[in-house]
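The chain below stands alone and is given in structure tokens; this is the form predicted on its own.
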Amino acid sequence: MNPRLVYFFLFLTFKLSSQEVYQRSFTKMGSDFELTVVADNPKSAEQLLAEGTAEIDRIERLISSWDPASETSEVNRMAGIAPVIVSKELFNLVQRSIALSRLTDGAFDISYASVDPIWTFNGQKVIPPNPEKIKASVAKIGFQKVQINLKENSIYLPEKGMKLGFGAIGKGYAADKVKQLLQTKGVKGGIVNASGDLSAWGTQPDGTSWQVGLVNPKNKNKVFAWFPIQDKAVVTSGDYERFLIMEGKRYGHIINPRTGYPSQGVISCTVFAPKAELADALATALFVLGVENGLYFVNQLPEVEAIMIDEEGKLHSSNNIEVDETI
């Protein structure tokens, strides 16, 4: 999975009451996770945090394209050969991902993964890849080509070399699933922070809202805005840790699936949405669409807001969010 780095700090109010805040940090899916729950005592909190961690492990085994035993790897292996019958959970996730790909007109594309091996985003200077190699990899991308069979619960990638990849939606999905699990266990308030893909519900023990801070992409020690969040997801994508330098220009790690090249013009994008899965996919799509097209798109969507920062450090926001214009 392509890790998204943490762009959020949390104000946590620890107040003596019948319940307190408990946290656990760990690395899963190639990314830093932090689970926060409001619980009655340390013992019950530890059990809840362990169950949340186990749920992330389960999801990773399902969607990881790096695990040869995962259903996703089997679908990719059988590209151009035969359909693969998968679990209902993976089938539904792919079906929703195709719908999001269609909604964004391919700015988010679940089949983007065939282009991944060409680029290395480690902050180093690189020689431009062979354009023919890029062109060949882009030819394999296309959510429209993915064939799903509702009756058989099968997925088929019709061209050899096609791949499904959940790097732009998987951690958001994991955050939603862990939130759902913990809510069924009776957790009244908590946060799942999947390396910047954040889903929150309920409140802190004293009844105040959780607070999320958006980090300045040009100075990670500074927060430029704070927002209260409750029963909402917040996802940020940025280019300030995973990038490369090519011909003297800096490029972030988000690939434009239409061109096969890293997207340009945006250095950070934050999306507020009802679910982290949706916010995750849209954050990637907005990076590709750019500021003008991206915000026009967001303003057509109910319950979705966005803040985008361009290469000059200027802030742009959707209709219902007000922020300073520079950082």
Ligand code: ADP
Second form
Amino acid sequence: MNPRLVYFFLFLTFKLSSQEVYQRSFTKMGSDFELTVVADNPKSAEQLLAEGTAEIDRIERLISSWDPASETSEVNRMAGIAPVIVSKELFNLVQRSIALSRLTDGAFDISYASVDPIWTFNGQKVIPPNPEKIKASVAKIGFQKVQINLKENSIYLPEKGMKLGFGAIGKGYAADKVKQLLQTKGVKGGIVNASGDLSAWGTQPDGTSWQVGLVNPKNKNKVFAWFPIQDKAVVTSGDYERFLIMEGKRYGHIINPRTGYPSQGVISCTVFAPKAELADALATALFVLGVENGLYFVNQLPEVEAIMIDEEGKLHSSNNIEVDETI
Ligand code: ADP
Ligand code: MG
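Taking the form predicted on its own as the starting point, write out the structure of the form predicted together with the named molecule.
Let's see the whole complex now, leading with the same chain.
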């Protein structure tokens, strides 16, 4: 064998094995984030993790409907008044969100947020809200009504009180964007995890796949299944983090846009898809669609799988995933 080739091979193994996993955890977008990167040394890891964090900040400033300075807040403020010219990035995100609303037949609806002020999901007991108030808010929901103008990059919510909200897609979008950014910086493997909405690429330094554990919704300190993942997004929507109690019953923070009430019947839903943005929107939609309709829907979609858990703790999965029957 050519000795130079041997040398090259040895050098390469040395380089690969010197890579390590570095992590950073923080709270942004109201959620716990954890960034994981495979890097050569602590200094470059620090730099990469800082750039990933800054990217999340940037996205939050763009899409937050709580931050009055965001483009999203401006669109919401101008509802029923005038179209707002926005950045290409927000415009494209809204356009894709409308497409996802259509795909899910409005189970995920980017304009669900007019009902937001009615519900507070902080684990407390609440008195059922006035049904008339809910009806009036539901009348404002409707992704079909959102007017987007491709020529001038503008968005118009034609009725006063209409509101866009990225709660069900923003973390997925952020996970995809950070992954993309780190990949362009040459990071060969990593995971962006936004409270259970995650996007992974490459492998661990020793070449083995990343492992993703799915949290048991009845006991969030326990994991009920592990999956090896490579270049995939895994997103879980659960009712265990943000919920309220009404007339003795627990309700999670996903709203059925048709009724304006929190959806019932599903306590956890995990979606596997190529992109976290898609997986995030679908996980929310499946909650609203319920087990039967939700899995029927997922089984029509290429490269998408799902695991749903009903109120009795029974597991249900799409065609290409095998899971135990209960958690
Ligand atoms: P998680 O935060 O558990 O990952 P989701 O991704 O499902 O959950 O997002 C839930 C959030 O999405 C809610 O807090 C709310 O802001 C928003 N939301 C609730 N219902 C809907 C809906 N039907 N369509 C779009 N967004 C929704
Ligand atoms: Mg979601």
